[in-house]
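Next up is one chain by itself, shown in structure tokens, the form predicted on its own.
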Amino acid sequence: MADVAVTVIGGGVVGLAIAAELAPRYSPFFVLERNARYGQETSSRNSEVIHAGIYYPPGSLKARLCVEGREMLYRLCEANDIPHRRVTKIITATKREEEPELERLHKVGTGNGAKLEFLSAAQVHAMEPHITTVGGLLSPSTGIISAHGVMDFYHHSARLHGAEVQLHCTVVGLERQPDGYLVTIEEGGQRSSFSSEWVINAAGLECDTIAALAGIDVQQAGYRLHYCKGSYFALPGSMNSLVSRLVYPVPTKHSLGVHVVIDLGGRLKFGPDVEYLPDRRLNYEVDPSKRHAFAESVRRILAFVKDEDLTPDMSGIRPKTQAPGDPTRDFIIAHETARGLPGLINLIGMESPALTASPAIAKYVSDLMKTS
């Protein structure tokens, strides 16, 4: 018999959501996190948006879990006083050539289950008088959330039901055994091992590393990650009142574009851009030399913004499975029975909208385990 029923590797928002969902039914239960605090990487370095489900291919996991998770997350926030606001969002076309893309987004988004309304230029300006527009789409169900707040809730809920969250704990070995997996960890330079019936790999930026420890050829499986950094710049506080909701440009092939982000404190910032990191180094510095390029992007939406108005703010790194220039790929959530690894569930490429989808992702993993 294994020492532990379930081990979740990774204490980001996805790993914690899974722990909160599963801990009431499985014991003993471990969550292993390599950092000094849970949620220090991708989960806390993003726009903190509750997405509506507009952009994702119909039928994809991103579309399904985003829409399902959005409603679950709002209910969770309201029931547990997790800071959030339904600020709404406008996608603005800044020139006539972009209007067909609004039509396409409306078709895809409503097909996914997002509520969207066409707006004329006059209607956009009635809501946001300072932005450039020839028309847009309103998403009334888009909001913002405290990522730390929801992770604190998941963490508290998991621990309340008996989960042990081990920090400063790096997984360095994962070996299939008759009763589950031998998990080898390193803490403070010391190594130890225990057995676990189930292992759930929610390791974010190192999910491909964990999959490889289990013997999976990550290149062949399509699990290889590409680190993609996104930086943000902010406006001075005196300009915070110029926009009252999220404002996005019409997306490009590879990005949603630098957009107007509002946080729960009312700060106005812009981001993220797209910068692949070939060396996979965790570099969170925001390069001040990007200021002009950011200002050029921002001026598509807010024409009056000057280069000198922008100051470097924050950055995050996304665990993408697509290489630079490749089409966007879906979430990978796989129970690896076909690879001869029953009891191992890999979650690969959990970038946006994973924060929004987190409660639905947890339920999806739970259902995978029930049907196994």
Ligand SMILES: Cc1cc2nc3c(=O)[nH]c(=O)nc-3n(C[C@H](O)[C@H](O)[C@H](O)COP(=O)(O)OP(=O)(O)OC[C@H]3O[C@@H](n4cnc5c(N)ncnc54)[C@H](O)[C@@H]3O)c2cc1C
Given for the second form:
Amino acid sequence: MADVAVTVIGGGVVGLAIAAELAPRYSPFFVLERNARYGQETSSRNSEVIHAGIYYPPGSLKARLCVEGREMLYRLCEANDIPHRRVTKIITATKREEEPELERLHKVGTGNGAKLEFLSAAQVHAMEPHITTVGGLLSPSTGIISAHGVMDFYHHSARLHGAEVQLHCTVVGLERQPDGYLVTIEEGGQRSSFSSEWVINAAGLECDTIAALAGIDVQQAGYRLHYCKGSYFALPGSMNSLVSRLVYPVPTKHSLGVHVVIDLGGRLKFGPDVEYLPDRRLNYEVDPSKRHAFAESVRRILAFVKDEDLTPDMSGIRPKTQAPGDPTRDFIIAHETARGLPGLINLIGMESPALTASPAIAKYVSDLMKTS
Ligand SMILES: Cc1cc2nc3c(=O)[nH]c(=O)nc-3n(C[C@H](O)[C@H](O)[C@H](O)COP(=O)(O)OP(=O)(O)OC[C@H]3O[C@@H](n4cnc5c(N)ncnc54)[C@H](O)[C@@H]3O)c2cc1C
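Let me have the form predicted together with this ligand next, following on from the form predicted on its own.
Every component of the complex follows; first up is the chain already shown.
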């Protein structure tokens, strides 16, 4: 018999949500996290938006798990006092040529299960007097959440049900055995190993490295990650009252567009942009020379913003499975039985909307384990 029933690699929002869902049913249960605290990587470097599920291709896991996860997340927040707010969101067309895109988004979004209402320019201005618009879409179910708040909740629930969350613990080996996997970890320069019946790879920006440790050819499997940075610039506090909800432009082929993000303290930020990185260094510096380009994007929506109003803020890195210029790819959540690796579940390319989708992702993984 294996030493441990389930090992989750990665203490981000996805790994913690999975631990909270599974720990009541599996024991002993480990979550292994390489950093000194959980949730220090992508899970704390994002827009903290509860997405409605508007943009994702119909039938995709992103669409389905976002819509399911959004409702689950609101229920969790309300029942457990997790800081959040249904601020709502407007997608604004800033010129007539963008209006067909609003119609397309309305069709795709409502098909996915996001409620959306068309707004005239006058209706948009009644809600947001300062934004540029010829008409828009209102998403009443879009909100914002404290990412740390929800991770603290998952962490607490998992531990309450007996899960051990090991920090400063890097997984460096994963070897198939008859009754599971031999997991090798490095803690404080020391290596040790234990066996685990199930291994769940929720390692975010290293999910492909972990899959490779298990012997998967990640290039051939389509698991190889491309790091794609998103930076934000902030507005001075004196401008915070100029916008009261999330405001997005109509999206481009590769991004939702630099948009207005509001945090729970009412602070306004713009971002994230899209910058594929040349290597896998976790460089979170925001390049101040991007200020003019940001200001130009922002002026599409808020014409009065000057370059000097913007200050570099924060950034996050998306774990994308698509290379620059390639079409968007879906989440990959796979029980690897077909690769001869039963008991290994890989979660690959868990970019946006995985924060929103986190409770539904956890349920999806739990169902995979029950049915396989
Ligand atoms: C700029 C940006 C904006 C975003 N905005 C939103 C949004 O508004 N709404 C939304 O729903 N989603 C958003 N997202 C997406 C969301 O943040 C991520 O999908 C989510 O945080 C992914 O969580 P995760 O647990 O998979 O990854 P992570 O948070 O990266 O967690 C993985 C963990 O694994 C650990 N790890 C890695 N390798 C090892 C190892 N070998 N051993 C042990 N531990 C290891 C890491 O230290 C890390 O803590 C955004 C993402 C970005 C980059």
